[in-house]
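What follows is a single chain, given as structure tokens, in the form predicted on its own.
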Amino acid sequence: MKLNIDKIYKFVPYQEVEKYKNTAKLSNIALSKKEGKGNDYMGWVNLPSSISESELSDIEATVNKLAHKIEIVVTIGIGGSYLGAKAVIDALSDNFAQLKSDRKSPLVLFAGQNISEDYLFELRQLLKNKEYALVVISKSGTTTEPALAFRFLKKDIEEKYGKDEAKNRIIAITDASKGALRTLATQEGYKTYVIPDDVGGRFSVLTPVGLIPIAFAGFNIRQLVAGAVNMEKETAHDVKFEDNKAEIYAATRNALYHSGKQIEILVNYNPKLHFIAEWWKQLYGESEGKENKGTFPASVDFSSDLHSMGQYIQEGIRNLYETVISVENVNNKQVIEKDADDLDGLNYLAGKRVDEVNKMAELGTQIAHIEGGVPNIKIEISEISEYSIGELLYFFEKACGISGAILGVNPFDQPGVEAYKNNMFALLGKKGYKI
């Protein structure tokens, strides 16, 4: 994975990065010894390299027990409990996965993010022809979204295979030893996985909360956690600040940020990376957005909204700045042919990959953007692989400790996220609760 950041000193100097130099290192040398504000939420930190060969071992052993007897496994969470899985997931599968009847894996959908009754509905009732299986992860048990949507589907599972084989069909990712799934899981024995006390929800990718549904889809964790061990190598805080790209990119993230730019766009020219900007949005938003502080996570998928949001990046309030994702390999040649007619003018493309009009796409909006006003940062990741996304994802989290803790917060904990459940309970009608 390479980071560059030439394109931002037009408007923000290198000696302006350079001021969050010294922060940044002790910044990463407080998370190595997990010292700090929200030290007690720092697993993460070395969690890719601590990860053993017995509990990959595991990991596949229980997949593979489960997977050639299903169609579909429904992961059940929300925020980092669903996103990390839904990001590796989509970057690596087929675009076109959910319609093709000769996977080699069952595939993986998502309930308990979201509390549509539509969604709900409309996911049982496909369930009914299907043969399935549940992932349900909570580390309560009790958080509303996930629990609404687990007792439905619980209910249902065991009407359609009664309750010996349902619960050989349901793996709980939860608490260690308290809360109401890990009652549930050990009253009617399910297989277990634990989150880990010290990993919130938004790190958690590399946990069972991830690799798990990862697995089921197909793809190769070994290779993922290989990838994030790399990375964890290259951001630590012995690596000096130039070589270290963690330390550069939230340098430059507080350097964007007090000069004005308060909004970040994560950009990809690939819609297999859609979920990736999802993730981030999450881990950067829950992260920094406190005390009335923090950069505005927001994403385009381009070349797409070049046609909706381009104007306004273009020309629009100049308080943003755009992260550009960029994939060097794109393995699926398409060549464009010559046509007879012409008629759509596009014959000067003729010989040409599909690939390399994408990459000039993405070459031009750079240089309009930057003419425009907009600072850009540009992270290359060699293909769309679980060795590069595993990389990707350990560097987003690992810049993400260090730039919270330069920008003064703690960027482990969610105090607002309560607000709107107080209301909702309230709303509802939950003893206890008052607007």
Ligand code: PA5
Contents of the next structure:
Amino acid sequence: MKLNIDKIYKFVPYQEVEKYKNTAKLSNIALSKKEGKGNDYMGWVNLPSSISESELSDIEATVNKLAHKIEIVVTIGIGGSYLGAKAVIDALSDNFAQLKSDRKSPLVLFAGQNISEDYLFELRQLLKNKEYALVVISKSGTTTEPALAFRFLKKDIEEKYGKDEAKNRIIAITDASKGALRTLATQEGYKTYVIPDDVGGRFSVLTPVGLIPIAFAGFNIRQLVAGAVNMEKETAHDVKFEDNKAEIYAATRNALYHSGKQIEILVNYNPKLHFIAEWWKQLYGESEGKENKGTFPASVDFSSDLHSMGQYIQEGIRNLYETVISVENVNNKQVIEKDADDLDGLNYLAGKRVDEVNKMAELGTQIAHIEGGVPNIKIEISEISEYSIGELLYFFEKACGISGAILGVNPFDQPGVEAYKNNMFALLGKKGYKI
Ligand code: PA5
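Could you drop in the structure for the form predicted in complex with ligand PA5? We only have the form predicted on its own so far.
What follows is the entire complex, opening with the chain shown before.
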């Protein structure tokens, strides 16, 4: 993975980034010692290198025991208990996996990530004629959205298979001892996995929260973890600032923020990466958006969104910058052929790969947006693979911990998320709540 910040210098010189060098380094050292704001939630820092062989084997064994007899796994969870798995599975999957009957692994669907009655109804209808299992995930074990979905899906699966077999088809991932899901899982005798106390939801993708659904989808969790382990080394506190991608990215974001660029748009040119951006938005938005501070994380899928958001990015308020995830090598080769009639006028592209056109769209957009006043950060990954995605996830996590600390907030809490819950509970008549 490569990080290039050259294309911000026209707006913010390197000296401005360097101003954050010391704070970035000190923040990284603090993370390594589990010191500083939110230090009881820093378990993710050395998580990749502490995942044991037996933990991975246990996950694989659980998945293999069930995978051969099911067509669908419904993963129930929201926020950090949903987006990491969704991001990795979408990145690694065939774009049309859902429609392909020659799939070797179960299809992973999601529930409890919204409260849509339509979504729930249509999912339940679909499951009636399918062989399936449930993975229910909630760190607190009390989140309304997944709890509500699980109440319906638990009843359905028990009615379909009987209580005993249903029990074999439900996996619960939650806190070691607290919360309603833990109580329920213990009482029902489900196979359970623990989310470590010191790993918050949005930093939990490399725990069973992400690894179990990703393994069900047929992807190599060992390679994913290996990528993250490599990035843990490359961004360690003893790697000097100039070589430390996480420190540089964190310092750059803060330099841009203080120069008035308070919106960061994560850009991709491959629709498989759409949910990586959704995961990233939660990671940065929930970690930094507090105390009336923080860069607003947004995202676009190019070139699709060049035809919708492109105008604003080119000429709207100049308070934004782009961070582009660029994929060097694409696996599936599609060469443009010469057409005898050339009625569409595309013969000038003959002999080129579609990806070359995409890359020129990327370069052309970068030049245009820089000219239009939008600084550009580039993150280049060699290809989309378990290893490269593992690297990317950990890079963003590490940089987020450092960036939040430079900003001066506690990146590991989310007090603001409670406000809507309080109102919703009061409106629904839950005891003890009022608006
Ligand atoms: O990052 C976080 O802690 C949150 O976004 C949670 O992941 C989200 O609210 C879901 O919480 P839980 O896993 O407790 O159901």
